[in-house]
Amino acid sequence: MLLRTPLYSAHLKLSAKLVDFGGWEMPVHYGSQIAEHHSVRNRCGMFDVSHMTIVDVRGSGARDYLRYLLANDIDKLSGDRQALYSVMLNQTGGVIDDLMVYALDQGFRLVVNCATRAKDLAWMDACATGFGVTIAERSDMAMVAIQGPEAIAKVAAVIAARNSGEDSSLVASLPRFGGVIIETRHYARTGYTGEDGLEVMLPADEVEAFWWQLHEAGIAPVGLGARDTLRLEAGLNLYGHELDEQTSPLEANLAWTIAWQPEARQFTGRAALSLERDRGVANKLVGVVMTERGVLRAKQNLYCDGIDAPGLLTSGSFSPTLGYSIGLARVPVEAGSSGEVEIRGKRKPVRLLAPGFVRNGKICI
């Protein structure tokens, strides 16, 4: 039987189309995926992301443990920066998962992908030996993402009506990657759409009331279909597509998430990653644009000019913002700015560029 979030009944009331997503019964849309996509780009929308796994790490060794577990360095968390994106690697430098880590008053909070929950928790436990930490899955919590140019103002108004103007101001003034806990709710200025917004973690028994308050404030519900086209337009990776245990962050456009300094920090996978960096990678992740008719899809072959071995589309879709098809692809590092994608036995010309097509409502290509 599929798992359900605490917002399942709300999705039914809003006539959501529900699908199996990583073992969870989740809304793919509430009537129109494209309208929901535009709602986030132009105004704001809210997503049920309670299927994500929230894990709290506490104890005297929590900081040292996470500096060993993660490729990015949580020592970057200080002052206004309370959230950090990182990858968790195996010993060969492959990506076990990508995640967000948040600083708490005592300890840290991680949010990992739902489909990788079991292996993530097992790996975290295995790496915890000798660090003096407790690792607690927070199945008592839910999570809602509110994204778009109007998101901060809309949520602040909801908070002001429920709490106080002071609490509202705390959230409204959060910097990017900032976070604050107000009573039982953890507000973070993070997201997965390429737009500004918040991700809110709160007790599961409070989330439906919060959802309807957001709805009454004019925030449209958005399903996972639009979440995928939004993240693709932003050039953001999806685990199982751009990332997996056979792919290193160096080949996934994530070199910026690796904190090589200080050299004394021995994070898991560092040795293998260092060797790969020194010898050079064989592949790179690129954005793909196809203005001809047709839709780019994952697993289509991509032939680059002058290179015999084809690359491979890792993600692809019609872009509602651009009006044509876009994708991400892993190609030989020698690939230039053009190629051909094979669709139903026919090759169509495409343009290759740095990942990232739309950010903060602006077209980047």
Given for the second form:
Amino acid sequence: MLLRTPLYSAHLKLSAKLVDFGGWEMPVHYGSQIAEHHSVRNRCGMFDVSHMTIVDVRGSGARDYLRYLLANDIDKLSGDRQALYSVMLNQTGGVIDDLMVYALDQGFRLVVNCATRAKDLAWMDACATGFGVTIAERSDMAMVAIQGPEAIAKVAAVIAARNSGEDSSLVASLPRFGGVIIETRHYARTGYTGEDGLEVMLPADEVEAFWWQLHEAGIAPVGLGARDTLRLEAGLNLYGHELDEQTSPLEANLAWTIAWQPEARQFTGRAALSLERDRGVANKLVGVVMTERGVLRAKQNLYCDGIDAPGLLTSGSFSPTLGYSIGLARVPVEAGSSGEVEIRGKRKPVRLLAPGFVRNGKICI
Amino acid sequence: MVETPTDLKYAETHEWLRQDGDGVIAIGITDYAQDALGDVVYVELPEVGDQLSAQDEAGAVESVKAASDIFAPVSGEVIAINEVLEDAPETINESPYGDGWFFKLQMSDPAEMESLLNAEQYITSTEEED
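Right, the form predicted alone is done, so what does the form predicted together with the partner chain look like?
Next comes the full complex, this chain leading.
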């Protein structure tokens, strides 16, 4: 029996094709994954992301605890910045999960992945020993992401109609990575698509009405299929593909998320990661572009020109915005800008570059 | 609702077959197959003049989700291919039995038709897959 979000019947009404996603019955699309992808890049789309795990951390020890638990530093949360992307490392420097951490009026809120829920909660509990914190999973909350160039304006209009112009301005004027809580709803200007937009965390018993208000405002429902092509075009990692417990953030294009300073801050995995940093990493994560006909997919071999050891695709798909296939791959750090991918027995030429192919609706490669 | 027209023949590998007269048959993939594949992005077609035997690989369909081989349901010579699919592969999703046809064969052995499935048998075979 698969788990269902509070939006399950809404998905049925919108003709969603439902699939098993990490034990949840979720929409992979509502008719056409490619059309939904374009609607986010060109206008606005909304995603049910209620399958993700929301965990609130409170108590006098919350700050110290999270500065131990997370490789990025939550002291960066202040002023305009109310949301932070971080990884959570095991003691060998491998990634347990990647997540967003948000400041609350009292304490902090983490949003972690769906498939890693049980192990994340167990790890968080284990690390809490000696800290004065309460860790509370918010299974009473749901989450909707609204993404695209028109997202802020459309959500602001929905808020103005329901609440007030004042509340609406609070949301419309959020800086990137800003956040604000209005009554029961937590709005953050964050996302996973490379577009502007919001992620909204709200009570599960309010989300269906909210979803239909957004729908009435002309926002297209978008499934998890398009979510993957959007994040891939944006060069963003997906846990289980670019990240896992055997993978260092330094080999996953996430060195920028490690807050080494202040040196006195002990976070889990710091010792192992410092050794690796000082030794020099062996691999790097690159973007892959193939203009030949065909689709790059995870686990295909990638032969980098002039290098013996093959690399491996960690993710791949067709890019609707570019019109050909893109991917992410782990390759030796010496790899240059060209190679060949082995697809169904044939080798096809590819370009290697820094991850990231589309930003704010524009192709940037 | 997935459609399976009763005037066509089917293979378990999700190809449909339409008899156009004089031993010419048109071949494509079923509504069930296009629905399972999702948005099609590339199609590989055989070449005009290719001699195919029943169950030979005759091409491939690549969707955002997966790549899938196409098999010749019967033996014959390829006499036409649907070039529209090169630039508009989504035609397969939109019209799997009409504009989304893949190629046409001049059948070499009409008796092979007997081992194909009718609509009801094909639907049953898809239910067994699920």
